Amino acid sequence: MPPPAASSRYPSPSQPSGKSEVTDLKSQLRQLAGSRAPGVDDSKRDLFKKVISYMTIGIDVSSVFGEMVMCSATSDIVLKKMCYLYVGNYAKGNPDLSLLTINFLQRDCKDEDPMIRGLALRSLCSLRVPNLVEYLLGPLGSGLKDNNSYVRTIAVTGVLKLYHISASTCIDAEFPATLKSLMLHDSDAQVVANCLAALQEIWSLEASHSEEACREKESLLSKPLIYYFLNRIKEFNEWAQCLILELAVKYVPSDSNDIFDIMNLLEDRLQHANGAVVLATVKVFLQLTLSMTDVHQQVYERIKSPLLTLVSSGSPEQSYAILSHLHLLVVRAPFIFASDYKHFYCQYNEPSYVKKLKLEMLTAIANESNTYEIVTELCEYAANVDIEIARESIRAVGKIALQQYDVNAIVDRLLQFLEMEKDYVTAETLVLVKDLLRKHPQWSHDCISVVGGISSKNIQEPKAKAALIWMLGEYAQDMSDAPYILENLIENWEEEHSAEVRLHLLTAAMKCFFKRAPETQKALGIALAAGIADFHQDVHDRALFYYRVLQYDVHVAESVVSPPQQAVSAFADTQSSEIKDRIFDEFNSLSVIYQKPSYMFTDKEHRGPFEFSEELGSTSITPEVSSDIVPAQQFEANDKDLLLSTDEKDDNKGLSSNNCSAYTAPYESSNISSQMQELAISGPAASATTTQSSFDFDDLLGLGLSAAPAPTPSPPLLKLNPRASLDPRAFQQKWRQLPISLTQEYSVNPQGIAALTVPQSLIKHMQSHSIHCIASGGQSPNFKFFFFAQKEAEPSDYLTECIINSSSAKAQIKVKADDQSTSQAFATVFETALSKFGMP
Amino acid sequence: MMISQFFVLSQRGDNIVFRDYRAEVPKGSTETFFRKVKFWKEDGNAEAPPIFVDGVNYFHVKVVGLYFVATTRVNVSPSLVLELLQRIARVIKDYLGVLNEDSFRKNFVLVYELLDEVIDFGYVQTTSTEVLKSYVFNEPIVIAPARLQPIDPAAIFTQGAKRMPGTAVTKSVVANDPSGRRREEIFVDIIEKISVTFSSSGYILTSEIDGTIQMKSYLSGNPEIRIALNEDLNIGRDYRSSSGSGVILDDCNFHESVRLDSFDSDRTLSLVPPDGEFPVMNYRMTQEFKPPFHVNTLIEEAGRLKAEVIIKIRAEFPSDIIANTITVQMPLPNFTSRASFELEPGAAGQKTDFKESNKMLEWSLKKASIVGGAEHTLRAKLTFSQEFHGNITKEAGPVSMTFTIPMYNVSKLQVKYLQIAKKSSSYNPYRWVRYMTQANSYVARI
């Protein structure tokens, strides 16, 4: 008997203490085991229920294993089921006792009631005891041949269970072959579906060490098999349909007829009430049409409405799952959703994660036609009770302002935010105004007059304070009070807790000094003294650097700290297109919700049976292998801050605002000397200066700048094959596999922009330079082209993504190459070709 | 797919059922999940579902206060798992009649029976109430309908309309009636959730109806059923611009049992309804409609530290229709320290409240019902703790409303007839076609 004290360890009255109850149960079960009294089954049921309920709440009832088995000799199916449940739960921990169950389970496998046969077989296979596998083979073999489909479905899954207990036993018994034949010939849809699931799992796991399994895995994707499933997809239940659709995604169609056949077969699946079926179908459609730009676009149009319906018909969690997928599509093809913007307005009772997603979508789809409405709506949210959403909304307005060319109206709205006199609204707005001015300096006049009216005392948040100080320094000549406000702030140096703000104070004081020396001299002196005495290393270093460079030559100092202002054309994207493409490939999975490719959050064996990334694992771009990639890919996927200016990051990650120039040195905090750091963190103005001087540093520091443009000696001329060919599938595959070896931005001459009204003309033009177009799309002002070219002498391909914005007259190209050492040479050829576009 | 575990937790975090299918998630997953979910803030910055801890993804849906959870290590389709959880809850409800913690605890062995057949080794086998019938041997212990909690949307019917038998939607698909006879009946519910945003000047900024035609059949012998909808029903946005008349849905989807052979020609759906409750059709509509309530809000400064709020709601539906469970909420300026209310003379069953913590004005007409055409007004006098300069309307609002209107739908979508194909002429089962409108997000800006 257990000591009664045992119960005191579990003070909770609602949960039975365990031990003494279990002992009671044990003796009661023992009494009933041999009894044949009438009504004994009812008493057993009550006892079994108690056992199961203890098991559920986590009390260990494994000690009654023997008694449970003794009581299992019954014809009562409810009792049997409870017994099976119990045995399945505890067998693994009690392999010896499990042997006791084999006997009655094997007997039940031969019962005349198919229900009992099935249940017993399922329990037998769920024991998970490796040394009992020999007892499984017989029942499994006959189960697969059973004339009852219920038993067969269970047997098929049983084979998979066996594989997981002992793979070799399963393979040696040639069960996979049996499953394959069942899959092709069984009349019951669920048996077929289970065969497919089991075979996918088994062959995927086997594929790593068996060539045959590899072939078998491939054979699941053969045309006849795919059509075998797709033609009868309606015979399967909705869950099995999802399984089949997942399979179809991996199928490589032979030609466009093939593609259209499949789409026609599956068209009505888009009307299914089950969101999982719809999303799986959408994935098939998207993947099939990747290489057919026009059709791909039609697919977007087609799937929009069903997805929106699903968003509004399920639970909040379901809605969010679907909305995340819409989010992905919206970001990929914003123009297709431009007229649907109202669907992405926030509802007051939605959880904030839904609202955040919607704000991002609204930001993405804002264009000439809808910006006014969207911004008006966003301004409503700025007064939202949920402060986090209010902030996000203001940021969204700012982002829209940054991506638009006509920001007139938006600037007014932003300035109105400042009048709301809410601390957090003002803070967010200041940061945005600063970014806006960096991109559109022409607005300085309007903004500065408003910003000048803000009392710096009311601003507490470091980011906002830093933004205000930056503007004070940058526009010192336009704000009459600037030196005095700065002086005030500098006098309170000791109370300023944020190093970021102190760094900005130093720089602003310098800038102000160059413009209004007499008024600032004193303040600058105090700032430098305080800075040099500062305990923060960066602040100290920067102050010392300023001091020395001033000592050396004031003009040099000015050219370093306050060079002529250069507008930022675009802010860096937070996610590389590589990662985005990878997530798109993993459509209809958790990757979309987490906004990360699966390799970032799952171990390899759990990525799903048919995973691209398995094959691409070695070539994938992970944050660790950063030395040979341009910085754009080093941004962490979860970095929410779209505006990655150097001075906002005092964590030394040094994400450069790389689009403002060709400045692309990859900073790694560990191996950069302090001088380098000073330049890197001294604000956007300074980083523009660094553009010219960086290469010396880079060479000195041996940073291995792979993408360094301009001053490198001109590469040897590259000859391209005028009759190069590459099929779209191969292109896609390559595009996914290869890392970006080069990113560049060119200006397009006005004649070129004019000629672009017929995008086809560019395609023809480039072809005359042996650069071939494989896909194109977009509409004014954003055009996107994919080109490829091949070396004249050898089969080495260059793939290029070219985005031309006709209103900014800029072309952005990304080059991927088999031979990466020649990508610069190719880029030169490309640029030359592009520069001649539109010329007579 | 491959689901590792499925479990149901009570609101306090107790396991009610727990099933491990693949033995690949370490022990303690229920605690891990519960700890995470408990510390999610109800209102504010809840993390987005699913929860991810140590390589395990925890999906959950909350039904009648219980957490239905599935765990997996695989990069699964989130929609599939969430849809499955919802479906499991529905199947269990079909069997137990009433779904709540009590009924769950009393019937957990039956629930295990169901779970055994729904998922095998992590793969979904079936979620059809009908198919599952042959595998389930426990008799459900049915909870008395008197203890029914008003969480089930369909339960609302029992309050407003007297024609509805109270037990209708809480019958188990397998339990026998006390009388020993099954009543032949079928329920078709048209439930519409409406979202409207009014601008400060009172015009409609956005509006949407999310509707569903729900069916629950207790007909023996699975006869075929035809449902006829409005003949002037159109689907697709292309119709929106062309003509003003008719019901125009943006989009809809159907249950897999629905056959659409004659849908294009005469707008009828035919199906053999499976057992249990299921949506025949979900639809979405952005066509303009007449909002059931008009909300008028005024906020005005009245002296240095005072302001007055007047909220007026007017029911814009016919006078034979009655709305109930009405609440009106409005966030007040942050510096509001006190609010005193003044209801119209003779107001009964109305309650007012000022929630100091989140500065929320609450006007509840839960006990009262609003008859079509009626108008109600609330006046509130606010006292501020500090002086305020600027635009007071930017500091308060928007006003949001919740309500339920039985026997009324705004889309004008109708079930014209419900035909049951059965040979015998004496066969005349009960057919219940019921309409209901609910507010989803009903907001008036000020």
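Positions refer to the first chain, counted from 1. Rigid core: the largest C-alpha set superposing within 1.5 Å between the two forms. For clarity, every value in this text was computed on a predicted model and none was experimentally measured. What changes on going to the form predicted alone:
Once the cores line up, the CA of I259 ends up less than 2 angstroms apart between the two forms. With a cut-off of 2 Å and the rigid core superposed, P750 has a Cα displacement that reaches or exceeds the cut-off between the two forms. Superposed on the core, the two forms barely differ at V40: its CA moves less than 2 Å between the two forms.
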Given for the second form:
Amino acid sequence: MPPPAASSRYPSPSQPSGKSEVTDLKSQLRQLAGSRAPGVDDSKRDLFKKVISYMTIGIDVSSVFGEMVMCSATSDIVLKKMCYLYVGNYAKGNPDLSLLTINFLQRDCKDEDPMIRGLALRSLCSLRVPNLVEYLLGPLGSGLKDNNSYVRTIAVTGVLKLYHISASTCIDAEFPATLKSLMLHDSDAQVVANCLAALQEIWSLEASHSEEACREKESLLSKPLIYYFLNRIKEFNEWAQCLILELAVKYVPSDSNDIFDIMNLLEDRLQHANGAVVLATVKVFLQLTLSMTDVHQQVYERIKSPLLTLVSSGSPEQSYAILSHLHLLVVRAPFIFASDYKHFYCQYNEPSYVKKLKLEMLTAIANESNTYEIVTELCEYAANVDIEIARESIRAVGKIALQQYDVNAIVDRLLQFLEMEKDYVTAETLVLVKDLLRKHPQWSHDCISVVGGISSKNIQEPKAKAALIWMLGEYAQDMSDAPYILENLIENWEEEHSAEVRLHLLTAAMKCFFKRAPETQKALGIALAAGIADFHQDVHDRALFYYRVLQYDVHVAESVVSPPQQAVSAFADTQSSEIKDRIFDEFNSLSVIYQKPSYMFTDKEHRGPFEFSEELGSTSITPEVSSDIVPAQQFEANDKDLLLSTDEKDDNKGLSSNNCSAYTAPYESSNISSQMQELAISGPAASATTTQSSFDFDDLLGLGLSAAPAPTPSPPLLKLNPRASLDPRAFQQKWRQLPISLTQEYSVNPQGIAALTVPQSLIKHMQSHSIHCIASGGQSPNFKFFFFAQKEAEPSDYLTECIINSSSAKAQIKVKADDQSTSQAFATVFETALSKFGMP
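Switch from the form predicted together with the partner chain to the form predicted alone and print that structure.
Nothing else is written out below except the one chain.
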């Protein structure tokens, strides 16, 4: 069956069927503009709906502006609303067309229907065209004096819009004074609330350059005005009540009687069904009684019940918001909420974000009287199908164990987790057992007996593996298999991708060596050699430090690495007390939800007139103080200098002349013992046999060096022509003809990898070393470059293909040369230049 003809199809109301659709709408609207026939309003509605629909999906229908205005001459309020919506959308972008709307909007502002008067006034003020400001003054003045409260409410908001269009016009017309009079004498609560909101904003903005506005702003916090609002607070809606309560927070009472009077006036607001009103009232109570310790504690008791009721009666989102504020109060006064711990038990149908917050609260309120019940409940959550909740519950048990003195039952529960044979449960438990042993070393026997039966092959998470390795090193004397487990882990060094685990392996091997030297000697040697050759700077530095301090004196090394055990009295809090106080000052705001002060997540221009100064500069880095921050490259260089002697620093300055990398293995240097003496604070003088003893020490650790190799003189560096040139076609021809002289792989330093985000930087760097780039390509993490260079004295070319992988920090090069006997010398120059890439 053929498709129907175009004329028989019905176009979609939200999509024009052709280019002439808007033109057809325009002609139809013009026909209906002056018509008074029955049913014309229904036809207009259909056309208006099409216009609004096209406008919504982004089709330009501004060409029907005049026709829409002409069709607005009707008493149908639905048509009026659609017309006002259309006019408000196109007026700001088409100021000239806006003039067409002034007459009919001003006429509608005098309509008999207060709804039409209000809508017309709102649309008139929403045009936001500076050239039409003069047309707003009359309708606004009339609206503020209108008999209908809805029109007055719209007019008050219109004054604020006028202020943002032209502040001087608004002030000169004395609208703020009119708003103040309305605020004090109007019988409608919504009008009063709008006046308060508008005056607060106007006077706050004007206060920066007007003393009168400053005085008016302060007058809002006067005692008569505060009591005027509080006595009428029941008349206002929830939004207005929150506005008044926020104003009351800033009021400074004259004496204690004043405080009690305000609290008595607001007592019933704590029973309000709206959570925002309750939280605003709680903030008033807390701020008023800060200087009255006894009363402040009673306030906590009073506000506890309303907040707990809101948690259980609202939506999950409301419950989370209320719980966030309760958590802040619980941290400040945990003993008050200790008896209500069952309110914070997790329900099966609660979302995970609510459960996590409840677990934090259970941790905070745990004490001697309720610990057993709370830990029992938390242990049930460890088997939860939600893995993240199970992890959080185990962490909560561990935190409770760390803050209690009697941990007998808790330790037993933790060790039972290790028998659940779930990887994530075992991982979290191992981390907690490590922290527990740091604070309560007396439990080492019970814990180690269970931990010793766990296979390291079954632990994949870095933090858990690091915790197990720490226990293997710290309690090597109590774990018979500790040296052999460590040896197995060290033999798989290359397969371990976590730097944290490799760092713990180094330290654990050292500690185990001091306790069980014969069994750990070989493993320690392998660990030090692998650590020194490790690409990660922290791992390299720690291995280098351990190596040197061992060479200096084994007893000194033991006192540094494995001192006598001391129990940790307390673990550092993640938030400072200043941060917590700042969040408490911003009660009933997003700061409590985010658990950070507002200046940490808002821009300066949006912090408002009451912003705090950033005295806690250490908690965040702003552009103003960023110049004082030591750059990463400079920091790494300084950190490197801490591990080098003066002679080595001087050698590194001439790095290009001796062909050595920035981190040469220390046992290849013949003066390593003298470096160790410079690192030590105090110690015996070096003997004449120090050099030989250092190599004996290397052999003892199994590093495979039985005698000191004679230093070989560095070959003279190849001199390259800085003005070399080569045609791309000649390069291609030579690349096809010449054989590969050598293939090598180099490591690229972290600074170079960071600088490689712009490949052009490497090209410029190599050109400064007389190695020129003829082609480049690729994208992260693989970059490919073709370089060429020429001897300074002879017409001999070196062609190089260099592929750099930024994720592995490795560079693979292929060199082709006219004179293949000098290929190694050129590769040395290339490696030296590449090793300096990104260095300051």
